[in-house]
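Let's start with one chain on its own, the form predicted on its own, as structure tokens.
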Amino acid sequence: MSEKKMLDDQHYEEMIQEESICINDNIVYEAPKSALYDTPMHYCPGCGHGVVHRLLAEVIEEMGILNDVIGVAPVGCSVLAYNYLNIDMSEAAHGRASAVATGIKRVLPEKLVFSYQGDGDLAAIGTGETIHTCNRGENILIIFINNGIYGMTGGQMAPTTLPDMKSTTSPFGRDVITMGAPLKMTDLVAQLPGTYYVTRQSVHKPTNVRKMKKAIQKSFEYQKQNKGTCFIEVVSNCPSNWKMTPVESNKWLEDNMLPYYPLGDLKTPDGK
């Protein structure tokens, strides 16, 4: 390793330790100091989960709701969210996060409650809980990470797996005739009277990260106003199970996931 490379690496480590990145003495990024634990990352390189965790922490800090928010994480890659977010968290059985969040919100209506779920959890074993939570208009936020595959358990086909997309349980690609079409959960819940704000976002580019952060902010504000269920789908990547590098997976997401799951608001208070 060259001396310059060693110095560059050392400088980068020092910046990370200071929890801020500066350009020309101007801070352009600073890690949330109270809502986010300083802990080693366990997610695969390039995974979108870490970005969404950071955005949640930023919004919680900026809104001053650190002691007022409660998160619920079920089985899947999302289960270890409590290792990162320095807030009250509850675990839930597989697929039951929205039901647990409903119970917490009804007992503690003054709290801001959210569930954080993957596609295998929310759209498979948890389909019933999701639909009925939204239909009742429970005053919670549901964050739905859709990477088109079961991530934690080895890359099996999920309800959101694209047509012809390969997985460990669809090695020749998803056959729509025998396996059905992918579920567009966000489109489904947008039709229910209990949902107030429904949107589909991503975190694969800086502009999309900013939009996702705004969606989280809006959702907590609407919950404060007791407006009903807010639902955010995050179209994300899974480099490990897609067998791609992080850069390749983001490109594949743009070329394949986004045409099937287009980004944008599906239901807003003004009807636009």
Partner chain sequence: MAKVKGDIVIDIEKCKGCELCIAACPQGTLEKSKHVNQKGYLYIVKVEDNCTGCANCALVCPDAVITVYRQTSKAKQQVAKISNVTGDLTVTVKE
The other form holds:
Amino acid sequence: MSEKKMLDDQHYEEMIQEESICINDNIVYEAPKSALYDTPMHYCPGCGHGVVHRLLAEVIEEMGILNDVIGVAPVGCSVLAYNYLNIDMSEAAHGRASAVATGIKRVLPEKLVFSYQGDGDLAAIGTGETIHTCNRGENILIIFINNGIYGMTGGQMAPTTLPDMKSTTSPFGRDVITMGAPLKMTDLVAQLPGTYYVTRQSVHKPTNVRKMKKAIQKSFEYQKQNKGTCFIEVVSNCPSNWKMTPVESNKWLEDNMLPYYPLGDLKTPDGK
Amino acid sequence: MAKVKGDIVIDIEKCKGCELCIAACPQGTLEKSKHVNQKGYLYIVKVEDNCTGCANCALVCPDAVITVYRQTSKAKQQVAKISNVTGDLTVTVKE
Amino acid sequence: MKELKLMKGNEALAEAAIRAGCDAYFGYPITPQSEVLEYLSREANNRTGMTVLQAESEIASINMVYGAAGTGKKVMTSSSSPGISLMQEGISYIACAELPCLLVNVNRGGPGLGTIQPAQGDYFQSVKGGGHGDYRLIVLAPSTVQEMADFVGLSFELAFKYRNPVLILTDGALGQMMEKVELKPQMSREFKELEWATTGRKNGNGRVITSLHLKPDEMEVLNHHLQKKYREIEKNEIRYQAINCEDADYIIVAYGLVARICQKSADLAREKGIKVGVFRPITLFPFPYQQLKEVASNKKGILDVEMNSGQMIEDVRLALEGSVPVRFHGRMGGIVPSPEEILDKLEEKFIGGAV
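Moving on from the form predicted on its own, kindly provide the form predicted together with the partner chain as a structure.
Let us now look at the entire complex, which starts with that chain.
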């Protein structure tokens, strides 16, 4: 290391060191490192899945439950969630994530178990499992990503597709007379005595992201106390299949999805 | 009141250029770059030096590519550190 | 000291599960196997702390088994034909993810809703795969209530040895009939952490239970691995019974309950001076091809008897490769053949000359 640096280089480095505030002491936000693999996610640009994965990882790290959590991935876009979340995970058959989670929780009651499911998975093919899991009050957290469409298979109509909303299988818009009205699963499960905490969140704005994180935190706390099923719906976007830019999709979400799926708690411990 | 100084670092190779951070930034600090990364996305760059470190961009980022920094005031850091004191002691702290 | 009890086949199986230290049972009522769920609901939890859960469907049951088996616990389910059909997707996932577990099919007459009487129409489904993709279950076919009990412990042993689901293929008659059964002592439910099982992260890296491998080259590697395992099972785990076959001129091949009826037919035949033996495969997968070929060589004829339209006969023919004439007698729709009827058919098809 005898080679001397040129004056200009040295000067430049000193200047950077002096001016940059990007030092570890100054970090106010960074991506979770233990519970989230440092690998690019396969999701389309702007997809809400990434935010929810990151929040799960943040909460798991902050609560120090990395070795106590077991997740269940669904069939759908988030089928590969276990490639991003560095925790023990099981990949379920389409619609059966909550049954798989039930199986895990029943033999390992001291562990914290969650299922992560999309609207096709949870509200169509897995309706029976969802309702009965909630009705038994299984001590698990169900995260339900609702973007009103089948993402992975290419934009077909979901049970949650809005009235008149176009999809590849409702090309003229969802006709509620022949195709039924969008299914509000969260309202449904809130009616069941087995659920303890039921809430509808979104991650399209910073404030909503903060609230969503709180909801996940609370749910794991309740699970530790064996309170029953916690159910978080996340009203999310699908820029690719909605055929919009990510920014447009979030605007559309706010203007169209939220009036039908209003945000907020549907059931809380204090009965609010 | 002194303005809070912040900064961000973007992992441009993982960025997909979705622009949600641009929409979330209250300062107008961010822009899309003119160049693509290895994946072919026009990534996001910081173009203004007015970041406050509010972290809104990082919160909405679906790909967890943004690290946010905020300068902590040195004056605040240097508040008296006194320990293991017995008996009477009078201290005056000047701003 | 022997512990002898008079029990129904389904109850003996359930009792054996408790005693084998089974950790969890997930099931759904269906005739003629509901006694398994009923017995376990009554007996299991208060004796060993075993989890017993009545699911909302067979589909949910098998997926609960998938989840629980992924933790390395001893897990089982049971059902009867239509319910087992509903489980096939889940069984395929379990086989692909290589999860050890015990499945029980108390076979009833089909197709469709069929009948609640005993049958063997699920041979193909059990032995040749059942669900989608290339996979095999280890299939054990008991023919007594004693074996209904004994095969539970054996199944768990094999399931964990090979990380493969094991199916006990029995039928409505064996499930319902009462016999004397000698019970094994209670085993502890001590839990041994398995290196692949998802019990909460260890050593900094998340483990994954999955059957998804999007890249075709990876999926082919996995398939080769599974096939290698099945060959290993074929090498090590063949079980069968050859009864009075050495001096016999004719061999009856049958499994499960029918094999017992055929023993009576063989006794009746010998009273009439016809030398008949019985060959009974105990493992239907792996099938005792070589063993059957050896036993059947130089015999005058083979009669395959099943409670279906002829399913195992395909394996019998594969085993014999045309070396010995093979004839078939089967009853369907829940009818159990009588010993006399089987002997009549043997005489008719071989000795009488009629084919």
